[in-house]
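One chain comes next, on its own, written out as structure tokens in the form predicted on its own.
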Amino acid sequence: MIKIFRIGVFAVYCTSVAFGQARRSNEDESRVGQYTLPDVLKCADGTTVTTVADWTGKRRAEVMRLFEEHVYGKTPATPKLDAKVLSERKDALGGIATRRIVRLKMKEKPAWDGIDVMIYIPNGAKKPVPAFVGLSFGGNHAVSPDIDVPISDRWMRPTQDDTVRNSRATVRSRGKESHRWPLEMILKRGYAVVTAYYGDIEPDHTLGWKDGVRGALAEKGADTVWKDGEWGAIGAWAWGLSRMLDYAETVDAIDAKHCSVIGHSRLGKTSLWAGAQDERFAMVVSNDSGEGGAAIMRRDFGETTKIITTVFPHWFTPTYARYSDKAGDCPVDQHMLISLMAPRPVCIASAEEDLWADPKGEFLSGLNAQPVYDLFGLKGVGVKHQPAVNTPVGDVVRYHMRTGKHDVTDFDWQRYLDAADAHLKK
């Protein structure tokens, strides 16, 4: 109970500072002053990238390694995850899909309960199917509005409704993001679904990793303070998607050459740094990801770095909060991170009135990714300014702001499958 208390405490008091510091964030778009983003294809040695080997063979590294040790943190090596089915239905969502739900542990480090993979695949499919790979914020039963999904019994972020009590989600928490996942358009659609609650992977409040995947496996002691340069929240969230995939590929029903790993909010940027590390991602969708994903840091507008890593300080290695009140110095940029996605599609997307997340701070990310695309021959967004709201633009990057709020609607999901359709259909 004085976990749970001092959790909750501390869940309030990162509220409150929120709400301070939003009072005090640019929203004006007259206000952004001046920046230079770090130039993608300037090398260490200040040599200028011109062709995808340079890119691929030097460059690339350099970047992976500056977003290690700036903003992310370096993901270590890990032992592999066994896998146990606790479960299987194949006529799932009224006979439409097989659901098969699935426990990935790790056998040398016990004491980590691993991550509850739940999967459903469209029934009737000729051949392997393309999935959608993502994580939830509440859960696999909040996902799916089957009712014999087991309801999570793993700490949760506490919530203003009912659907979470004491830390642990509620019987009213079920289906409760059933919108954001809509899963009959994407069966209907001829793609599979892996999905995961976030919290088995990670409990997201700064004593998390004490119960999650870094605790299991740094072994570390009550006073640990983690390094510059060690892997935060996001890291760890990131590394379970990619062993979401590793079990999507020994699943004969799943062409797992051909999945996407997608996100919302933070979410969303745990997508985009699980798609820059494991390039067996074939597209990556970030879905307003705002600071620390899609949006340029040195925009000053919405959410900040300062904001971020004093509320969220786990998400992030130590270091990013050294730029708090100094973007420039910092010697990556978003841009740079939707540039590690090539040759591979990237879908951006914005929401018309989450200011916070900065509409057009995601836009200008893959408006300045183009370079790195450009050396592959591939068209990126193919405008020069923002568009306007609800017109998609964009090839190999796409890019849309929707009307609404900070959210995932099936407007957003029909951009992501289109672009699925056309990017990795076999």
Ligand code: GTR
Contents of the next structure:
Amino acid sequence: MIKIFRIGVFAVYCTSVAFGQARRSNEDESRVGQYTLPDVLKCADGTTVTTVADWTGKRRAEVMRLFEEHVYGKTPATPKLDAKVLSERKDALGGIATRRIVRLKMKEKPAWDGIDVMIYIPNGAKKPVPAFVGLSFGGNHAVSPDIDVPISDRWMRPTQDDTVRNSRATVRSRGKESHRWPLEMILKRGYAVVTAYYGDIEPDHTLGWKDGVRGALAEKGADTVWKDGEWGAIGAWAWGLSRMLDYAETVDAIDAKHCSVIGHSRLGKTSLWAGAQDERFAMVVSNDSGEGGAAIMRRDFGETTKIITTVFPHWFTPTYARYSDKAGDCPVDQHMLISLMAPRPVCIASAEEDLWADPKGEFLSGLNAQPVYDLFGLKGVGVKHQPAVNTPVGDVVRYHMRTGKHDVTDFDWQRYLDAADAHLKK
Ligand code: GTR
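Given the form predicted on its own, state the structure of the form predicted together with beta-D-galactopyranuronic acid (GTR).
Now the full complex is given, and it begins with the chain already shown.
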């Protein structure tokens, strides 16, 4: 009996040590260590980019390939999606907007349930309006305060509260995410919103691909082993954002040439990868995206490559896990991802208490994208050091760190709306 008890205690101890090590992270700036960032302008053949033509005609494609190969995987070409309008309401949000819900599906792959896209367009606009295109964690019914938005019946991540039961959303999840989507504020500033639940594209767990678009398209079926260079879940979610933009292009009331892609946290990593791949996105917004997003991977601060690839291996291409504990060997770092947005505007946001996402590392990727913005003669963040809290900086590349925790707040949205006013409504 005593022996069994001892074995039990030992097992719990081992598990907690292993878990503790996997989560080990540094939050002390003095212990970050030395690192050298790869030179974004240096081509594979050893030459250095000095002109816009060299960048757009040569180096940009090389950097894209490196991110495909080493971090996110390559997005395959896919059949066009069909759109079916499920509902439309002209007096949504108390009358200020028209709301449409559309299901995007692939005729060739009926097993995949498709993406239910929810669109809000301000009523009374005199001309087409730019939209913010972004995914949610909890579904359209969690984003919207409108109580006639259907509750998602797809797989949901377990929560500590009663908003999810048996991996399905409960009625308690209505409006749960609406503080992150201040629809009224966005619409009143003259922008549309195009959103969908990220789990429609692929459920967020290691076997989620089986019920998502990656599984629907995989040739080998359920026993598929994802190979180096093949896309992960972030790639799939980013693909979904582009398909949402495809649909936005068909909506007369939306100015699809001036749409922004936006995302928070893992969905911020996703919006960056979507913005890099799809240059139709006229502005790119990363809210607290952290490791694998805007944060410099070579900085040993907060979440590390080892932690993220251990806890969320399905997000990336398998190759990325090779850089656990040796991020310095990776041929890219995240300033190169930000560089892929040039000459388009990009907003990078951090939160003061969100040390896990490495606010300084997020700032440094914006700062170190400057050589590429310089080629275009554009001002980036415009400062050399991370600005104080609640002091937004930058023009084409914008950065702010607000007070508070890992989240999306009205303060963040005001910054994004200001950036869109400055660059997309000219
Ligand atoms: C964390 C993860 C982060 C971030 C976050 C989120 O657990 O370590 O990289 O993506 O989740 O998406 O909420």
